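Presented as structure tokens, the chain that follows is alone, the form predicted alone.
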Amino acid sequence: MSGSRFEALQSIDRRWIFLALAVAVIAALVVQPVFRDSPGELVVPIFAAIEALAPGTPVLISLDYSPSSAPELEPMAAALTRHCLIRGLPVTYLSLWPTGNHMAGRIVERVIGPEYPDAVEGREWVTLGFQAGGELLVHALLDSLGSRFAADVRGIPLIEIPALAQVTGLNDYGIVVSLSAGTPGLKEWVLYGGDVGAFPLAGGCTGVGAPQFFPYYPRQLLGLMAALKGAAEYEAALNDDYADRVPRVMQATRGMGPQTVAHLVIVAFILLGNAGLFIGERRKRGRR
């Protein structure tokens, strides 16, 4: 290979990555390889924490996001959300987010339904929606649910629901667990909940957020999920507790597939260009 094309590797046009990059997403999709995963360090946590608790304890997901952040957050309620209905734990959604009641729609449409076809609304799960405030909400939320929620999204009185049997307030639950696009979300339920509660904290969030709540990893959140990678993860760990009792391929994983091929393409691009600048300048030092 002569010196000048040494010199093309180190400069390709940005329109043929694009291109190879397309090309193979596309495939991805097309072909749908999986790769399997295994539960990362901030994963184990919340997983053991809810593998470690009674059945009938109450769990409660807060749904902090909307459709825009789903592909990333909602895999987790999912994985979340078979978590605890194999383990006989009912589910609390509620959101500090105008699109939480549809967030949890989704969930219940999606997951619960096909999946658990047995599972009765306010024995298993209760859906209380959204309520306005955030940290407000939050810290109201501490001492009584019936502070703020009346009843349920179906208008059932909190008094009447079998799922909310045990709870009075936030420290009634075994663990809660802020999946957060932005704000309010996952730092609000640290600094308002979790931080002046007796109730175990945990979250997940989208990977442009995550740097900012790794700091308050193991003190202030006993575990993180972050982005698709985390929701991977979790459903990891479903998968190697309970194959026989979730899906093969959960959403994440499969997620996972065409973007591990990206991240491959991009590496492989990177290291194209570095061979070329490697080589181009050892011919060089040995013309000298």
Contents of the next structure:
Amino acid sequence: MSGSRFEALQSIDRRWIFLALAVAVIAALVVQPVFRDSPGELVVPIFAAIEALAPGTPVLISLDYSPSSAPELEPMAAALTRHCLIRGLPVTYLSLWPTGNHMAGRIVERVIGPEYPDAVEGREWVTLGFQAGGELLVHALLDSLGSRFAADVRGIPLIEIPALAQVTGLNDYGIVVSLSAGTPGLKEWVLYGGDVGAFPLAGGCTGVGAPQFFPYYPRQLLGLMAALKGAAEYEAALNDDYADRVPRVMQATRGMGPQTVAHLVIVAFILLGNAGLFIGERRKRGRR
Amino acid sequence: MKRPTPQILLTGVALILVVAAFMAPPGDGSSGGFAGAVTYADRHFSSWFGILAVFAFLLGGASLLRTHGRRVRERKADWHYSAVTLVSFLAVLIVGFLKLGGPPGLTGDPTDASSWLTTIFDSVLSPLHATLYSLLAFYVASASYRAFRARSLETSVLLGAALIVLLGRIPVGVTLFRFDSLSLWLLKVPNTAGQRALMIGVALGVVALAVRMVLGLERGRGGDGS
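Mind giving me the form predicted together with its partner chain, seeing as the form predicted alone was just shown?
In what comes next, the whole complex appears, and the chain from above leads the way.
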């Protein structure tokens, strides 16, 4: 191979990279390979905390994301919802993002409706929806949900909702989980909710956002579901304990196939570029 | 300072909130006196933000209409995009306000499956968001290929960390190389150290900026027009 070919390895046209990635991901979507995961160190504490709650203990899930990050975060919301409904824990959905109302609607439509047809809105779950304010909303909810939410998204007053019978403020929740794609999100929940209140706080975040939350683990965050892998690990924990009550292959586990292939393609191109650099440099040194 | 009122408001509210955050006694603020006022502020100021937010939304909407309306009227460069923005904004606003297709009235659920807003969300917004976000994967792949080159010691460390994290986050990397623990260690130890340094530095900067604003030293606040 001539020196120019090694140099070519260092400057592959980006369109070839795009094409290779597209072909690999489409092939993985068609073939649907399933890679089983196992619950990791960051996810186990969240699963165990929900497992330890007595039936009837309310759980709050804050859906702080939009459709762009839903492929990573929605599987977490779905897995948490399944776990809570199986354990008999009423779920409250709210959101610091304006898109949150519909994100909650999608969980109801895609998970609760088809898989738990006996679940009743208001009893097994309630959607409070979006309110503006970010960190100020979290702060206001510490003492009283009613200070910012007069009713749920259907217009039913909070006092008439059985799922909220035990709830005055955030401290009455067995656990609060923020699934966050940015600001406002998990960071605001840590600083203005978990650190000030007396409730366990856990989180889920996108892959790019994960590094910023590690300083909060494990003292300020009980656990962290990082990216699709975090969701797949939670699904694996559900499959281990409730194999007969949840789908065998859930959303995140299915998504790990294309993600694995995409990562491998990226690694292959990184190695190719470095191989070109390494061999090219050696040839240059040899010529000298 | 030309306008002292905004500065007095800012300083007053900021001081009350700082005192409330550190010293608010328990209760609902009905005890009266300074302690009662501080507690009341701590409990209620954050709720008042909801009222302010409504005005901010109105202001934002009006500003959008004015800015893009002018661009369309004056046929400025790329005015077509402004027209699309205006039409989309008004269409969603009308559909949302009138709760078309879904349960009517002030308390009607906007997320109801039958509402037009849900149709717009599912058929327009979701695919657009998904498409834009998916493109990132392609740019990340291309950027990784170009950036991660072992040209020096520092870039070699970066390359090594990138490969470990990339492989440690997929089942194949975990099974073949057992990179999961190493990847987690990278995130938990070196990453946390760097993140903490960054967070503490930023926090100190924010405190300094807040103090300057409270004292009226920050230019651009208090109506001096800068």
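Predicted, not measured: the structure shown is a model, and the values here were computed from it. Positions refer to the first chain, counted from 1.
Out of 200, 213, 99, 31, which one is the hinge of the rigid-part motion between the two forms?
-> Answer to the hinge question: 31.
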